[in-house]
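Take a look at this single chain in structure tokens; it is the form predicted alone.
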Amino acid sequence: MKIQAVKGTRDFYPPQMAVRNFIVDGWKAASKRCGFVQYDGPIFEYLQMYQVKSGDEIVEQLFNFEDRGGRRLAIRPEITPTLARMVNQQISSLPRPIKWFSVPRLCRAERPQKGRLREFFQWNIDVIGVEDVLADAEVIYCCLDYLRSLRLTSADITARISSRRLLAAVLMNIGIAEERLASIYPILDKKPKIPAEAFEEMLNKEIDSAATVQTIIRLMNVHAVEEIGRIVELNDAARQAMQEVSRLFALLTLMGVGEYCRFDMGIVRGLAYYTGIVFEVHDAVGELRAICGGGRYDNLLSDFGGPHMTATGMGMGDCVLEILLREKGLLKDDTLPIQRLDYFVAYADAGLFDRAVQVTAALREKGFSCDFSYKPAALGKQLKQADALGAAKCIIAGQELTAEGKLVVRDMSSGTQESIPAAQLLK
């Protein structure tokens, strides 16, 4: 019986592993540049933890099961709840601000489609314990700094930024009750993904006033903060939220990424736990899902039984990012070596096999990546193997040279070679 990989998952053969490492290594480097430190947690948690954050409806979207002790568990679909749990457990001893990043493997029981698989990797960065909008700027900057390092320009991608605090203040000011906001946010979040007629129809089912629906539609199309005041009357809460947004954009400009950013009232983020700045990064054409998204979640730690502490963060999956990089010609398989050796040790005849093994082991002990041919082969064939493995240099053990205590070191890119005393080489 031939068994296939589960739909929505990926096999990482060496070429695909090279792509994955390229993406993940870049995430780690960008995180460290911006002062974040790495953490991780278990691949499964109590199901209740995800229900606390996202409600009972999340159960259908998870791979969940009952263990032998009758406990309901779930394979993690995200790592933010794990972050909240971990921080709460050691809250009194953690230095502030808490700047952590993680690159977890996640699973979601969804229908596989372009840019969205059942199993994927996600880059998460979070800043906990900073109320100032500077923390939001740091998260957005770190994200854009990474994307910029991939040679994506402001013509390729856009960070679309809004504010839940501003949206809530405006909606309540036009008559939407605070307790109804949680049911309206998911509708507003669907606006870019469905036809305008369907969006308006969904709003009409939720809101009785046709005039209010039209006002909301106009608000969702706003792309400059100052335009909001021309549509609705502003209260103090809305003005304060607008000042916060304006300061965020000033900080991002100061950080050198302002050209990538624009205000977009239509960015809502469907999850109810966001409380302030929210953002998504999209390809400029708008043909793909969001490359990443995030925002401020000031109540999550307290929802998990901890103290009230402000937090902001974002998540970026590898699937959409890889699609975008390939479409832009910035990621090609032939530019990513599967493996690169420092040395390959060849031997001129089978009698020198033991010497090749000895030299290989000595180089490995010194910290170099090194390999050799497991089966006796002609020297030319061994040199081809060294080239196929991406070896920078090939060391050749020959009968007459070994007798003199020397080895030939061949530069694989230029073809030049020289004889070096073995003792000197192994130093």
The other form holds:
Amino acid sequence: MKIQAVKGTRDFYPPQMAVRNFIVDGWKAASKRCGFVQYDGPIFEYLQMYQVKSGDEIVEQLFNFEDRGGRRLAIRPEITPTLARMVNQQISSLPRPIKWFSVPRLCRAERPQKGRLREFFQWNIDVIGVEDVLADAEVIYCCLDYLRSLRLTSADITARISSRRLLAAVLMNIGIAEERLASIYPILDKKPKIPAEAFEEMLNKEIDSAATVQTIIRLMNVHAVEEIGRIVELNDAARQAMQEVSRLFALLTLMGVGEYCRFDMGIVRGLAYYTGIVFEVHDAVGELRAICGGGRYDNLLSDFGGPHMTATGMGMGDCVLEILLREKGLLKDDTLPIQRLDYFVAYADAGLFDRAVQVTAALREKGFSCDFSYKPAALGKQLKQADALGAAKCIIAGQELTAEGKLVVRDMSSGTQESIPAAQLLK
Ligand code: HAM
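Given the form predicted alone above, what does the protein look like in the form predicted together with histidyl-adenosine monophosphate (HAM)?
Let's see the whole complex now, leading with the same chain.
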């Protein structure tokens, strides 16, 4: 019986692992540049934790199971609920603001498609305890700072930004009751992913008034905050939310990433817990699924039994990002080192095997990465092996030189060689 990998999962052979490391190392570096510290949690939690506030879509996509004690558990589809739980647990002792990042491996039982798998890695950055929209600006900035570091320009990607507070104020102003908002948001979030007629039909099922549905459709296409006032009357709540959006854009401009950012009322987000600024970064052509998404969530910590505590953050998966980088020619497998050795120790004849083992071990003890051929082979072949392993230098143990206690050190990029006394090299 030939056992296959499960659909929607990936095997990371060394070349794929090099790509994953390239992405993850960049995420970590950007987090640190922006002052976030790393955390992690367990890969499974109580199923109930995801049923509280994440919304139906994520609940439908859960991998869940019962353990031997009859506990209902789920593999994490996101880390935000874990973050809320962990912060709640130590809320009084954690220094504020809480700026944390994580790179969890997540599972969602989605139908595998371009950019969406059933197991993936997701970079998360979150700021907890800062009411000011400055925290949202920091999250969006950090995310764009990372994407910019990969040489993606504003011609390649756009951060589409909106506000659920603004949307809620506007929807309530046109007669939608507050308690109905939660069931309308997931429909609005589906708009870019389904045909216009299907979208309208879904809204008609949820909302009685055809005129209200048409107003919502017009609102979803708004790309400048000022246009909203031309479609609906603005109340104080809407005006305040608009001011917050304007300040966010001013901050992003100040931070030097304004050209990447655009207001887009159509960004609603699928998850149920968002309460304020929401955003997604998309490829400029709009061909792919979102590269990342996030926003403000003010009630998640209190929903999990903690104090009222505002928070904002985002998650970026590795899948769409990799597709986009390849499409733009910014990621090529042959430019990523699978391995990089400081030294490779080659030996000119089988009699020098012991010496090669000794030299290798001594270099490793000094903290250098070092390898050698397990079988005596022609020197040329060993040099090829050194090259394939990405060795910076190759030490060639030869009979006459070792007699004097010297070793030949070859620089693999320039091809130059020098003989150095072994004792000096190992110092
Ligand atoms: P999300 O929109 O569900 O948000 O996911 C964020 C990102 O994770 C997506 O934009 C995508 O890059 C990636 N992603 C999601 N599902 C998949 C999948 N099946 N395969 C590959 N990549 C995927 C959240 O998860 C929120 N918890 C983010 C957040 C953090 N909000 C506040 N803090």
